[in-house]
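We begin with a single chain expressed as structure tokens, specifically the form predicted alone.
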Amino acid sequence: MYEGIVEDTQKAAIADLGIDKGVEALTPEKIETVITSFLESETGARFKTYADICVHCGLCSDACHYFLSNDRNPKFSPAGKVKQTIGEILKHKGKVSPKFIGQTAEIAFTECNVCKRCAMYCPFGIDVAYLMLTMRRLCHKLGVVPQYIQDTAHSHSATFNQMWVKEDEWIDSLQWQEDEARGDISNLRIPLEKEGSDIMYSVIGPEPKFRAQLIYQAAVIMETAGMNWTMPATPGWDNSDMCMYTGDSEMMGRLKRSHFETAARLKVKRIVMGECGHAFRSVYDMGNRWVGWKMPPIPVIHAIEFYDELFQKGKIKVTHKFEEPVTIHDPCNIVRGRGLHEKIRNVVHRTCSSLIEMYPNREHNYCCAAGGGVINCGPPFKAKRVEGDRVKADQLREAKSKGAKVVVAPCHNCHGGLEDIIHHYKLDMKLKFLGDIIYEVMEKTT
């Protein structure tokens, strides 16, 4: 028996091929070697400070939807998750068992959405999301990652998009959506490879695969607003990034470099991104910094900022208001991460007749339980994810009791998470992107 090893006695983990096979390939000696090298080469003052100053006061606990939704079980508190993972690794200087690494991976990947809500309430400002992402990075280096999200990372590495969309399929999808949009505007084009445009419009991989209507809606908005815009025909069009959440920082850097180099090749003035939260986090906050850019080398704005700008400049006119009462889900990555909550409301007030707020809202909003890569960990963890966000279902139920029928969520992962919550808790509410509503109520150029 390897001296000093920690053998955890928690309940059995959920079966997952990526975690289980990864654990089988580990030895205590390999674990200690990788951990020692990792702590020496990839962590510094920030990591040490956060790990050292937590006094386990518990003030972060009520910020976490997992803690609240699991009957206030302290194992689900942010401090508790750090103590069970990084705390044990540091305490035992990397002498931990393969089984422990498997359980740690399940905590880091499926019991924390890295939503940063807890950091708002920590008296010391400890960023637990950073610590959990650091833990995921370590799990990646040990080869212990949930299979579904690792498959998505493989797609990124092979095709530079998360849905295995081939180059000709991407172009075909854009031409198809161009034809669809001509039902509204007969001479509309989706410009491809148009050098010197003011805007490069980028989307996430699931749009051409599952939500292609969002592309033609965006094209109608661009055309009506008179934008000088383009979309790329080459890899670099997908702004999404599950590698950021698997801990594969090298691939994350390659994806972001490809995205920005595509925009630079097209000589565009700025990038407008579709309604996605995690992609914005990668392009604006993490991926760009991994490759050495403090801020993006080409200005980037989220669709929310763009829509608000169009309305402020009078580029979009509304023919009628969306009638059904709506409530707003504030996505973590673009609200806590970028402060776009008021701009969301600006657009909603311009397009909708009635807004019924969830409480808490804005930067205090509860996460959808899908961001942070958790929904991408796939079916094995779906029940845990949905049951781990009962508090969000309570928020939605309360808004519905006041009359809300539609949830506006300007983020793809939020749509996926909220759809599962609405179905599981039988809430009977509809979901809309901001672009859905704008398209429905706007005056279209013919």
Contents of the next structure:
Amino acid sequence: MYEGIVEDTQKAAIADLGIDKGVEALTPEKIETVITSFLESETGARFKTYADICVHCGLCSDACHYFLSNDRNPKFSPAGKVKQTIGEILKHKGKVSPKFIGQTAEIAFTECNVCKRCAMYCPFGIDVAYLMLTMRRLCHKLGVVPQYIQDTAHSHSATFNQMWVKEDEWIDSLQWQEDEARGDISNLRIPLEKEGSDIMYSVIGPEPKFRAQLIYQAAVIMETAGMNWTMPATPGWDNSDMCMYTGDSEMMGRLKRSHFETAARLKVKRIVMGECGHAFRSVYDMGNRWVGWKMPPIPVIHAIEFYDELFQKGKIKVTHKFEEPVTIHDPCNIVRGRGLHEKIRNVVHRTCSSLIEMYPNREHNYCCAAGGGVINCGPPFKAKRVEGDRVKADQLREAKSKGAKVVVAPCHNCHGGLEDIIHHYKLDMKLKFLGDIIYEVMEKTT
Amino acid sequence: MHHIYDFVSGPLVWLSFIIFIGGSIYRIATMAMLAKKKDGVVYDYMDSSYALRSILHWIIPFGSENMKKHPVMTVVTYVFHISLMIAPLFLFAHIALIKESWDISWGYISDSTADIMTMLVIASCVFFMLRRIKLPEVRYLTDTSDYILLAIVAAPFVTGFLAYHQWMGYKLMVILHILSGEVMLAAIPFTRLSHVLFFPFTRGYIGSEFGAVRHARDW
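Could I see the form predicted in complex with its partner chain next, after the form predicted alone?
Following is the full complex, with the preceding chain placed first.
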């Protein structure tokens, strides 16, 4: 039986109830049974081919911000992480110890943002993010998932939103924001349950919970642009999906089905979603597939695409340009996940007076280290996450030295991650959503 | 010695080609069936034009960002793979043997060109080995099988080189040369050398995902 890495003291230092209690409940027999049936039923040609053909060339290493930020420690390279997890499991045919499963969980959940940058660096196009998500799925089946993100997954299961928001609280929050927004536009509405609207606007759980002003700003943009839109009053309003990242695919499927069915019930033509990256991945790429839709059954448009469209069609105009020089952080899930990088720049050019680029950028951006559910694993792993993205801090510092004062990051998780990085590395830069900037510079109907 | 020569240059050649060709068909066919059964997405999302776009970017030297980041590795990899294929396929001596057996032939390269290519393959193998030993991120991934594979690939070229120059034990070298070539062929479908077979599929699939679904580049 493989006992896992013995000498690694740094790893033993992080205590997490979800992982530790999960490991306590495991026996080697149980692990072997679960692994055997998992490999048989849930892995196939991709998994096998990737495992068979990797020639251990190490060329994926330079793709990974964890590897680069941890002084090129090989344990943090994409293939290095596969070796320590799936590699050992295959080598020992599932005969591994509970302690080893705990270690793999920590690697798969907190040392990889499943950002897919390495898929662009492997000559064979091996998708390490897929392998890490497969590893997480196995951990989920073994009941070894970091506590904080598992709690979020529980919230999804119980309430169909990420933040334990009750149905009346949701409606209340929308009405509260409607009231606030009437300071700008006196007859503004946030239309609830308006059947036959052109657009259903959906957000992630944290918007009503922590960033309610974003809903207010979206309402002002919708109203000014003269959109025929609505928001649902029922579960299905939340497009986010931490179950996708804990490996709870069944719940991921139920969440996406509920989201699309809500849009179908409201008979909308399309769904426009707020500035969130992982939710887009879930709606456009992973969740829909689990349910059996090759592409989303109702078109889903990310906020960036929507803003760009509004500007193109002249639906919104600016009164002035945002003055402070900005830089752009490209979020993985909508850049490598949807190619929206030029659209972000279109909107920035329309609304800001000066853009200072960070390099590498666009599809080659470095991740914020918060995505892929890593920030959702909570405080126990925060230091590792922030230190694991020193390269991002270096990028930001360089942009700052060229004059950038504001970081535009059109993604919720990126905001969380960059906020911690800016604070930890004392960068003193401001963070904005595109919506923040548009709201600030747009001509508002009164 | 004659008996051994007859054996390695007769039945073993057939055996190694049967294993190589049969094994390759078997690997690709079983993988295609497994994909049909378990990874329907591969068929659903595979898109020939985006697959080709990705493959082209990754077979043209310096066609990807990562190749630009590692110029020495890129040059060595190209020289290695090209020489590895051209030298044995277009070596005059090989073509003469085939002509003798089946009366078919094709163009050949000069012996001195083949000699240079052989040396380039050997030098590349030394480079790959040193890289495995020296670079921590490669050393970490390396196990014994990686050195064995490297030896399997280098052996036909080392022995071929020695046989051609007749520096030592010509007959023995020729036997070892044929034998090691057969081992390499037979190893292709069943070891990590199978990347030769699967490269177009894995590359094509990720290219399709990036191109057709995600509308992003993958190079």
